[in-house]
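Just the one chain here, the form predicted alone, laid out as structure tokens.
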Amino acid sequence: MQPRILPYFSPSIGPEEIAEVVDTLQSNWLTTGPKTKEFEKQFASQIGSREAIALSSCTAGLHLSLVCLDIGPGDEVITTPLTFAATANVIEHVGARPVFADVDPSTLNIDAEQIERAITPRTKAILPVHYAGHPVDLDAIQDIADRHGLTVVEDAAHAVGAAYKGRQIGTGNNPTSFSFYATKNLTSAEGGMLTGPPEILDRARVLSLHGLSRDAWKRYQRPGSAVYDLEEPGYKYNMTDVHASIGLCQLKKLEAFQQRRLEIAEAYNREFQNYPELEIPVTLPGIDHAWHLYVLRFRHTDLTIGRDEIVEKLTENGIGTSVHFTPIHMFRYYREKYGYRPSDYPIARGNFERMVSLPLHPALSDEDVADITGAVCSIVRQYRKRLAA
């Protein structure tokens, strides 16, 4: 009998999202319009930010932030190597150089001490990532930025619903970009949101739609005017009402989604904490973890098999997994352009080689969670070194 397949991710889309999309399709307004504006308003209200701009992706928000800060050729931006490629790619897009700082071995977030060491006269900004949904040490990073005259741009792709010392991520003065990609805590299928200071958002809003002074909703709604101006060459980064329809429904469910994610993470922790071969994720004091990812680390010195073999064993048991992430400096493009070596950031590389992201989403039942923990613990018991002697 074949084991049932538990995919790494399954979207939590219900009849409410479907009905809202149908309503949009029947409204004769598909692109950026009233539902996008409403999504921006409700998202900002829910997290407590002054304003928000709905975009086509988190990547778009990060790129616009750097453009609005006038970061370009000759500049350097410090970021983490343990992130998705987009974080570093947007720095390349503006012509600047991504400079990496190694991560903290407990949270896997960028290490503030390593940031300090990476600063040069060309450094213009710090781009931290709230890895897996655990916020970075914002106070320490902001202190470094203030002392050196730098700007902080937050990559909050994982951090919808996260909080640092009682403050929701995205409510401070730093430009902060969220992701609503299909696998995220809140999805609009594709999309993102940018929050931050008014002077950044005002320019970002214009740049997000070609640099036009008026978007389509303003041009075509009654009593609209087709007259507009081009303020500066911009980009095609706007969100559509079709995507915003999904986001509006998901936003109403976010609190319940987050609660279920926490329950699953706590269930994983309870089962894994008694296995010395496993290193479970940490949550530091003063942190509300978004639990976008559950990254389990295997202590290879205590096991007779490596990470890739563990992934194969889990696959054989019908458990889907992923790895977050291959460190950026190990990719061919960055190795060849900047001469990075895999050994340059040993904490990021060493943790990458022993990490597995387990399924973590609201569609998982208690039975699913028990099957996942059972499979992991069985593999550990079978391949622990003290039994192999």
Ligand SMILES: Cc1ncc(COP(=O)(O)O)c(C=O)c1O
The other form holds:
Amino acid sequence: MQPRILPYFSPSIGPEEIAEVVDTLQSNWLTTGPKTKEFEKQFASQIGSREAIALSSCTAGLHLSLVCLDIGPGDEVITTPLTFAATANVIEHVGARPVFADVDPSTLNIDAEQIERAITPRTKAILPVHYAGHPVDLDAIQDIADRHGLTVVEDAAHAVGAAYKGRQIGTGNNPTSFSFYATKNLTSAEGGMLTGPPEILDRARVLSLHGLSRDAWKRYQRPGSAVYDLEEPGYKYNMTDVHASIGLCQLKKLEAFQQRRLEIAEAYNREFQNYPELEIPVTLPGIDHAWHLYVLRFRHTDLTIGRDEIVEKLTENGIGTSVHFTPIHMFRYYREKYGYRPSDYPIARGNFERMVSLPLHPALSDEDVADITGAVCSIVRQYRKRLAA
Ligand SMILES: Cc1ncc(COP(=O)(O)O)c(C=O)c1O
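The block above covers the form predicted alone; next, return the form predicted in complex with the named molecule.
Below is the whole assembly, all chains and molecules, this chain first.
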């Protein structure tokens, strides 16, 4: 019998999202307009930030943050090697140099001690990623930033709904960029949201739409208001009302989505903790984990099979997986430009080689979760070096 196919990800889109998108399509406003404004308002109020700017992506929010901090050629920005390419690419986009600080082996988040070591007179900012939805040690990173006069820009692509010591991510004073990409905890198909201090957000808002002094919605709404000025050449990073329609519905479901993600992560942990060959993700005290990713690590010294073969076996069982992430310094562009060797960030690289991201999304049933844990555990039993006790 063919196994059931459990893809790595399936979107949780219901009739509410479909109706809201249709409503927008039937209205006379498709691009940035009332629904985008409403999405910004509701998102800010739900997480508890003063303000939020809806954008076309998290990448756009990260890029705008660096532009608004006037970071450019000759500057350095410290970030993690264990992230999606966008985090480092935006540093390249402003002409600055990404400098990597290796990760902490427990959370796989950027290691504060390594940040301190990577600081030079050219360092302007620290760009940590709340990897997998587990917040970084914000107090330790802020302390380093304050002592060295640096700004912290948070990549919160994975961290909608996460909290650090009771503080929701995105409610502090750092520019913080969220992702609503299709696979994220809250999606608008594509999209992002930027929160942070008013002086950054005011400029980011203007820069997100070409640098125009007033956006199209305002220009077309009121008679006599069609005249605008150009403050500085900006970008085309605005969110559309079609995307905001999806985001508004997803925001209402976020709490239930997060609850289901937590239940699934706990179900995985309960099964996998019985296997010494498996290293389950940690949640440090004081952390509310967003559980964007469930990253399981295999102890290869205890197994006769490598990560890639495990992925193949899971695929044969109909289970889709992913790997988050190939460390940035191993990519050709960064290798050739900066002369990195794979061994330069050994914790990121070593963990990359033994990690698999399992499906983690609210559409998974208990039966799906049992099939996934069953398949993983049976591979471990089949390929373990030591005999079961
Ligand atoms: C850590 C991280 N940062 C940034 C991004 C970019 O997000 P977006 O696709 O919304 O630009 C992603 C996307 O997957 C990500 O995982």
